[in-house]
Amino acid sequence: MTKKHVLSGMRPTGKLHIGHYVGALENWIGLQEKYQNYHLIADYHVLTTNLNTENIYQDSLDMVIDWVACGIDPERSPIFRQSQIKEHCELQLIFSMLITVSRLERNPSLKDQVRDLDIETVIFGHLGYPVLQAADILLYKGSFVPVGEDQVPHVEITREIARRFNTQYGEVFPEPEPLLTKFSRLAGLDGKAKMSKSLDNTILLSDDPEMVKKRLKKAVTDPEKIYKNSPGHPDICLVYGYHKKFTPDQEEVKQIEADCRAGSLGCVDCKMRCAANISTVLAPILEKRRELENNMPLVKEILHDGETKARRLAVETMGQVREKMKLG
């Protein structure tokens, strides 16, 4: 049978967190098993809030990099990037005059992120951020795009633009459905926002042991927890909930949680073997990376592979969609 297609992307930000990997990563791993899975480098999504474009490639290089550690297979799921796929664009102009400007401003993630940047004016392109996203999803015909809740609001644009264009032309585009990542959202460092390397919040996956370690000190924990024998709230410490990801043994979770509450584990020792366990999480990652950051020119090639896979499809679409139009 055929597989159904996922399409799964980020903006290009450079090397990865621990944030994106639960978030985002594992998740693409197992759907590979499942799914004809397509990974999309958003580099046009990042001019929505940042025109400097210096980096960016770099930063895409490096993200590869970590995909590919992390355990993403580019032989079965293309890695490309979408500023090299002329047909995104294309689709988006198409799709940009089937949604009204009205239903764009109803978007609550663009209000969030409007809030969240303290942006002052919202520029044409970032209004029609989800129209391009949904260029993204349908070019690959998606039938699913894994996302954290928050997300959800631009799957469904992308339903009501399929939906539209399937009744206005005919039936080109399936209608995609959000596959909700478990784990969607770990809380940076500081305990009050979601990690961001802007926010200097983060344990990377390119960090040693050692830098583990250094992070993991400056985490906040139960503000109440003033000394190391006093009582702790472990559901209220940011630490404990490292903990329930990164420590194994469900049972040496129990055991923490019943020392911080009596008081017997202090908050220290409590981060070092949380560190300790992230870091072995982190090890076969780390062992990946120095073997793709050594081989530079390999790297490249995934892209160049994987864009030549993508265009391939993405041509095909394009080539039903004019058909349908009677612009052939």
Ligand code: TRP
Contents of the next structure:
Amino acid sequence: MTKKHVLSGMRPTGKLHIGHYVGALENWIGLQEKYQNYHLIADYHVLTTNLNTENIYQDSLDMVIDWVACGIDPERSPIFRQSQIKEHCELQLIFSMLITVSRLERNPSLKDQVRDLDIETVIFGHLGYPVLQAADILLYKGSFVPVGEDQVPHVEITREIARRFNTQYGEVFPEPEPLLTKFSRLAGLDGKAKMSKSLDNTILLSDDPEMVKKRLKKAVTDPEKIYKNSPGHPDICLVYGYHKKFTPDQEEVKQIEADCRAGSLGCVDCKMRCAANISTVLAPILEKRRELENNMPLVKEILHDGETKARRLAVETMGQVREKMKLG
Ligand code: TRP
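What I would like now is the form predicted in complex with tryptophan (TRP), since the data block earlier showed the form predicted on its own; can you produce it?
Next comes the full complex, and the chain you just saw is listed first.
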């Protein structure tokens, strides 16, 4: 029996943080048993918001290290850069004929990004972002795409393009479904809704225990808990949110909640316990990271190998597309 394909992707924007782990990687790792997974490094997509490509290769290698350190098995699940497989561009061009400009302008993910990043004028490639993403997914015949809420509109566009192609030229593509992550967002240390490198409110997967403590010290907590023994409100406290995710013993989590409410647990102690628990989760990742960082030829080989495997499937799919379109 052949397994259905999962295509997951991320833009390489530097070292990953615990929000990526909780929101995406944990989920990806769990999918490896049931499906054939492909992991895409969306280096072309980075260009939509940053034209400076100085660090793009290093950022991509860092992402490979983080993925493998978290438990992606590159033997089973190829890891590859979009930019190394020409078929992405070819399929994107064909797909760009199957969707209207007004449909792309209505894309809420684009609107959000334009607002959040204060973008004044939208470049052609940014408007076409989801068209390239559709090519990413469908080249590998992805039936499922693990994403956060914010990416669902992109997957919807992929489905529309797949349908349009299949009715116009004949069945080639599945209509992919988003696989929503349960714990899809971890708030940033500043209390902002999202952990993000550009906001400098993250804990990195590469942070050692000292660094985790240092970063967590700065985390905002319940503003009404002014003194160590003031009663607090765990439900609105960021650090309690991290405890729920990283403190393995649920009894301990309950105790922390009760002690905070009673005013018998101060924020500093609470943060240090949280830091220790986060570091326990990160310890094996950190170790594996170091091992890989000290063996860059292996990291490069993982990428090369993934690109060879991914290319094989991309070429095959593109052959089917050309055949259906009488462009053979
Ligand atoms: N748009 C995705 C993000 O910003 C990255 C991405 C590019 C992607 N191509 C993809 C995700 C294909 C899933 C499938 O996170």
